[in-house]
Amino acid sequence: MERHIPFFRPSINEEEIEAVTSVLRSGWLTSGPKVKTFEDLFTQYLGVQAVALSSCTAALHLSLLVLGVKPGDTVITSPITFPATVNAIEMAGGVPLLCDVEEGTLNIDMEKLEDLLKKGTRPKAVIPVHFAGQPCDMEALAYLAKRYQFAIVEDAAHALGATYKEHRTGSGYGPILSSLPWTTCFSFYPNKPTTTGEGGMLVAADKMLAERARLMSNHGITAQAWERYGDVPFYHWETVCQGFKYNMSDISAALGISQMGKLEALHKRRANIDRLYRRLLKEKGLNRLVAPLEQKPHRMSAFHLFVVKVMDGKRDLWAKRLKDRGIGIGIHYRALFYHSYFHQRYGWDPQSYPTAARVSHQVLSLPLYPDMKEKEVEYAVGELCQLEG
């Protein structure tokens, strides 16, 4: 029987088992005090104000609002993402518009994204996608976003750990976002740096920008769940905005408060395995076949996924054929002009986005998770080298 590596799998143990039934027991289930003590986590960790979520999808679309965004105005973002950042997009009544990739990295070409502003394209927000965990080039975005004068919102999904010259993913890069409106959205999906089954969260130096979110995040009314029937003096609350559903409970604060606890140590076991991969990969000869994205100077990864270009032309073969070896596998991303969807409403032509068009059909992300063994990365190895052979 063939060993069975799966994609992914979160890093869970007693600690967060008992974490949640303590707030099963407690009788307080929705946003409460866990919500508020995750929210602080994170405040002392980025030194800045931080917003839980429902999802990522939630602190995007709430970041475009809070940030200005009207319908019809231009957004631009990377076509080599999850269909979330367009979705959020959209949401916001924006007009996504895309703007291709590095080779290397995958991450929005700062270039490519120059010559559309230069050809008079004046967008109210970018979002730059922090692929695979790598940031972009954060200060080349900050002195386009101040010249010509756009919001930044990082999707972050990936990049929760991850560092730019030294500053936290989500920081604000000391002085680069400074003097800039700009906000930062995390994941905590399964398979991201840390979970809580399903959240995200929206983290801003700008404190009543965050508070809008807030407010935003609750229906844009006046009272959180526990200021409404905890046990706090009564007053009357009131709708003082538009809002949405999308507060986050204490069931899963209490989960992203124990991986909290171990961001530091789950990111280096990720890096470990990164570094593995790519210390087998070119031991086997693998590296002409299998091509591992670049790490840039100054940039420090969260490790989310270990992606490769498979240069032969036979990406979704050798796909199949690891699939059937029982290692699991996943294609980050089939460029979003591809789907359907997004092509028929907007017409984007792969030909405009030709980086994008052509790591489409080559991307291929291996099993990472904290808890691969190395026995298994090698394992994962020896069957590219079967497929090679």
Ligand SMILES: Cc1ncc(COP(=O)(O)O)c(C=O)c1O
Contents of the next structure:
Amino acid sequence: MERHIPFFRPSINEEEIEAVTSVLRSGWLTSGPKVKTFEDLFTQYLGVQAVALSSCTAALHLSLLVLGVKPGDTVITSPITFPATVNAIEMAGGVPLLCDVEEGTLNIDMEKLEDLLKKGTRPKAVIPVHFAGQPCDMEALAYLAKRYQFAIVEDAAHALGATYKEHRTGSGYGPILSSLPWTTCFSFYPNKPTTTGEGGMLVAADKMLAERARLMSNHGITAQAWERYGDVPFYHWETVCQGFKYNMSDISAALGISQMGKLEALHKRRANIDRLYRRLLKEKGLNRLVAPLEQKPHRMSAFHLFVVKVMDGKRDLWAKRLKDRGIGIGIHYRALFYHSYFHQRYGWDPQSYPTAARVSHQVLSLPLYPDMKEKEVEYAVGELCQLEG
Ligand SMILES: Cc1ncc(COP(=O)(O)O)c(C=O)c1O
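Next up, the form predicted together with this ligand, please; the one we just looked at was the form predicted on its own.
The next block holds the full complex; its first chain is the one shown before.
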């Protein structure tokens, strides 16, 4: 039987459609009450300040600026990420430096980071990428941040709904980040744990930092749209700092509000699919050839992606065959040093990042979305079994 299983399908139903159309009917389309409500929901969920933006890339960019990254400052991140992470460093004028990843989780290897610091690298900030939704070792990172005095910008594009030692990603993890300068950045791109179509959220415990980011997100002017055009007495607004056009629309926020109400349910369904994949791969004896990522204790993933490492050296062949059989796949990620632009600009040598270099040729992401049926997971694993032969 020929089937088509997409790599991803967003969970949008009548509730979201009604939420969006009601904004269209309301006469207020951007930077208004829906954005405020969406931010308030994040504040309730994480206990921190929240600034809704046009993308996670915007959140990363603003985070680096408000945390004081200046042209020429070093910012360390992972090579196993989407280009947006390094693009944001470049946009802030920073100099990106890569640190190799752990074999099991594909998150930054904190021992290798410590080696870099011991050898004298002094970053202004480090961007840990919570790959596929599983948090990095934040306690180890916080220890290094205190010792070597750098800020932390969490790239949590994949990680809304994740926890580390029982604390939610984006909350600052109780005492762990409490004495450090930090922000967390989420993405609401359609395949992310919740979506607004396009969008992002910058969260921070530090109110001044969040307010600075808000100011910069709206051209650096002293009034948001609803203050300029809403029911307030006349006054002259002013540009007080460098600014960007990074605000979120009420149309997007309305979608986000509906999605936030379902976050736990969507997360549970993603977790079930992840569990089913792992069980089936094991039962079929495939889990050595097609090895899922390691799940570390005391960390709950957001289960954004189901990534396996294809161990027979034929990942591209598997990817092509699965696509030919109607199964959507992704590659997360080919390390950034393999991309021509980054390679030419920074001369990054794959041999300096042996784990990232190796896994770049192994990783394969299988379909995972909350509305995916058990039968579809079984079908995808069944196709993998056929390819094995
Ligand atoms: C790890 C990572 N960081 C940042 C981003 C950028 O997110 P956005 O598209 O919301 O700017 C993405 C997007 O896929 C991502 O996967």
